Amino acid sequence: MSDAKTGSMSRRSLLHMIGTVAGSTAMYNAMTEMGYAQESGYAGPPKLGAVKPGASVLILGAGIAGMVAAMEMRDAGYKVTVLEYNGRPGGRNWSLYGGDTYTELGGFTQHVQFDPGQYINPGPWRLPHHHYGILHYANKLGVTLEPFQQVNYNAYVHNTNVNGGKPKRFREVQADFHGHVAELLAKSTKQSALDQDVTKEDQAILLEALRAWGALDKDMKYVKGRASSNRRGPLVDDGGGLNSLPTYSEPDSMSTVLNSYMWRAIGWGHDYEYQTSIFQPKGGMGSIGKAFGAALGNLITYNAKVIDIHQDDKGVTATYIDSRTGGAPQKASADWCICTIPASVLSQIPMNVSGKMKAAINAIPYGAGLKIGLQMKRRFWEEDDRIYGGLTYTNQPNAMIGYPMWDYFSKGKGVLLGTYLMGAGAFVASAKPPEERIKDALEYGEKVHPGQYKANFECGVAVAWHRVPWTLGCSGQWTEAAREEHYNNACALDGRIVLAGEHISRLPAWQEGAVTSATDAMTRLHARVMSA
């Protein structure tokens, strides 16, 4: 970060230093390049205008995607016919409740138990405030939101090798962090160690910004004291009366710090995906998918598992089963058809498309995931210590604890996300049957909230993407080399088809993904409809 000939400090990288965390960098580059980290391109409904008397549309699949679709497109006046492997709308936008039964490949079946207002999104759980698509299409549907919290500063975060494997709250590392940080970087600018890159009057101004980020006192030090127990916490808060006195709270040093590796934990809320506000619909994420299906009605055929797809110069034909029983094929027709099946399961499914389309669908892996969903007895998070919502971060394979953020206060029970991983760590966990997840969940939780986990468990649910038989993965993962290959002929039409979806998009894994997908692909196919 430093220039070798002078040893001093560019502008550029002193800011990137102050404003971002280590760990968050490198996180937030990865997913630039898989495509996370990008700005929603919605710019409101599509408007598409006249349409031919007569003219057909099949849509497969009844995700976000398919059904933002076929909303349109019905509007618009052509004939719609949704296709969709499940008995329910929404695809992954998934919530499960108490009576709700799931059973992934290999066979293993989960009745959920959970208590009537209690719930578990195994899929997408937030909204954020820059995903104009899928927030235009909750308020059209009348789907209340609620806040989602993904900072929370009285959280923990924790490593089984720091602090004798007891957690720290987020808001101790963090002040710490920046305390220390902040401290390093006033002494540099006060021995004119940054003289070739910040004037003088900029040295002045950063000296006065750093005193007030880091919290440091007039001796530019991040030390005990009121500056510092105001970000850190205090030992014991202010008071009333004669014993009111705040007790201060003794910072960790500079060395303890690095070294515990928990400021890996403080860059999450920073990245753009994640700042607030940020939004999930009240009685789980479900609930935007059954406004959806609410909406379409009997347009949607459900537990219509879809083996082939046929196109010609007049149409496009989907054969499929019942997915429950199997049974006898039944056919639909239309005269164009728009795809958001998951490219993992289109890839097996024969399709009369050209080499390109194939080759691109082929190029699409998608990543595992795993979700544990715990119903405790009792809040103990919030009556025991006093965590409202947010996450916990740890470094045990559970990787995090996610606290309900809905029904505050409350005397009864909640359901905590025990588990949430992506990538390798999700097909090392979920290699063992359900029941052997949640116990291990168990184990994880009890060493950050010691004595309460095991005592109030009643229930759960582990649900692993890779192992969902409709995606058979989480989303989409292109790599930077993937999309320029094959990325523009993934979204041509190819024909009377075109593909739409999450992973085709650059918001793979976020339902954002999924709207603006499905408004480019039927804005283009009415424009070809309207040119044949």
Contents of the next structure:
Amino acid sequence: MSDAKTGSMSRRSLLHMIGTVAGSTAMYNAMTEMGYAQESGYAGPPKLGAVKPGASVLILGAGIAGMVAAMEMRDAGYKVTVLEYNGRPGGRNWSLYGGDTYTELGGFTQHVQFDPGQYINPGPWRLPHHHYGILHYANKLGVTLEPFQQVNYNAYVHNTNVNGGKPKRFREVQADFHGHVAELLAKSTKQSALDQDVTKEDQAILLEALRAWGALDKDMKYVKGRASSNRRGPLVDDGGGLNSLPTYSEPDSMSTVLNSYMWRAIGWGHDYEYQTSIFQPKGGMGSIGKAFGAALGNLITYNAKVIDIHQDDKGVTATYIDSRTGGAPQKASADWCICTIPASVLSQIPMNVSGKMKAAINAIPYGAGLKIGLQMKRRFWEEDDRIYGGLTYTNQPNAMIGYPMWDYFSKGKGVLLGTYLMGAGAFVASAKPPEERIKDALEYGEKVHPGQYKANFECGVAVAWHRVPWTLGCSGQWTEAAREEHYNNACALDGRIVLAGEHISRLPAWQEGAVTSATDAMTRLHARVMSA
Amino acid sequence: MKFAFAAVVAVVGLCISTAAMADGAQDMGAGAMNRGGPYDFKGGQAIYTNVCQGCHMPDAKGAVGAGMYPALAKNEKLETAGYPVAVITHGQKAMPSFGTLLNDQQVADVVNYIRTNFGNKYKDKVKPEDVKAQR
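Can I get the form predicted together with the partner chain as well, since the one above is the form predicted on its own?
All chains and molecules follow, beginning with the one already shown.
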């Protein structure tokens, strides 16, 4: 970073002044204009610099946001104390393994019976390549990352009402959709329907591009033949020797493709967050939280349920009880506080902050999410269907099936993601007892993998995020209107307290939101500490 | 020169425009062939058991963890029928809005169900037009 001067004032002190007087948004805008801020939102770990001797910070929550703040502020020289509701680090960074017991709200208890090496990530399971913050900490903590496949061309798209309920391969659906659209557009171009919009010179290029993109033949048609089969796959795979006559597969008609609604399945992997490359921690997403927890050691007090947060001109005190046994309230105090408790829970905890911040905390509804892990005694999707990782989409209420993206070709067992829901469908599945959710998931899976699914099922676990005792939902859901009115107030430093977490970010539900939120919060807090 | 590739962009856009985790995501986004809603459950009891009891629990007594879900059983706040109508339609604090998932009749039905069950004995009924007025 250059030390360029703006008038008689250094750029840094100008930014500090803007930040202090006008708040973070003004500072961010100023930073952008001055060429500091990066669009990614993460420009590396905070460089906090010198710390006032003896300065202390109380961090509420040992999820990703809380532990990023704890590690950086400890390393900068702060005296750090962390309170965590659960008996483990990580928060929603969490994997369930055989031997784990999980009790959801309502008292429904599940004993996970997976084999060693098997797991399910009930919460986050993907690390996009541009989520630099969470990737930085995974690397720093020595967590091994392996590829996560969002898109598998050989996985299925399934609609119970189409093709006799027989699934199509993802590549067939995508090739047919692209092919027909390309043919249609080529036809329009040749019929001069686009002459108003595309020059004759550009039309020639467009036709060439459409042929390549849509796998059209020499007549610009998407029909059974070498070009389309090269994209959607042949009827029988080519081979060597005498038995290798080429066979071409028959594309579905455009009307069939459109009415199947299978095209809905081909878009997800195009979105920025789902583009290759994506990673997952080896052995489960929870590996990151565990590594953070190990690095922070006894800075974290576990099983601490915060029941009151109070600040005055001297510092901040959190009152807490044992989350398992209750008992006498205890207190933890520090000069400053970074609170990463989900807004769903925080809105219920007495805390003396401004009316504006309270209104912001109360303005964040929590979304529904639900995942089910199903252990199968045989990796039939690999052995029989040649599906190695990725996702199958279905119109059934389980929405999709995720295949394990590790231990490919192993002769052993595997855990499928049998259901992955958000929103409307997740509320409905959450309203059922866990064993019923699993029973439903098996029925849906059997339709996609008939004769294989139920026969190989051994055990499962279902996590409905609205029944998770420490989050009461999956993640913070901002509407545009709520952001306009409340977001800056949620981010603001309120006396000695600042909030952080995925809910205090523009990447809700993503761990990167937690990292970037914590980075921003502690940077602003530190500036306040040093100017106090 | 304007290069209106709009036809293709519009068609392809149908399937790539919704980020699954975007602001206010109430559906599964681009990957979902099953959107899960709006709900077609009929009658207050069906709506309660298929949706509401996920949080408020089958016995409507709520639950307690790091935070809590309020009990609807014997809940005096239900005395004013407009209150549950508003909460269901618009959401409150962490509770999401169900205004787009339930129609006026469904909101009225589930409010009437809750207000006459679980130890609640309120006689006045909510009508769909009462719900409509609160939207």
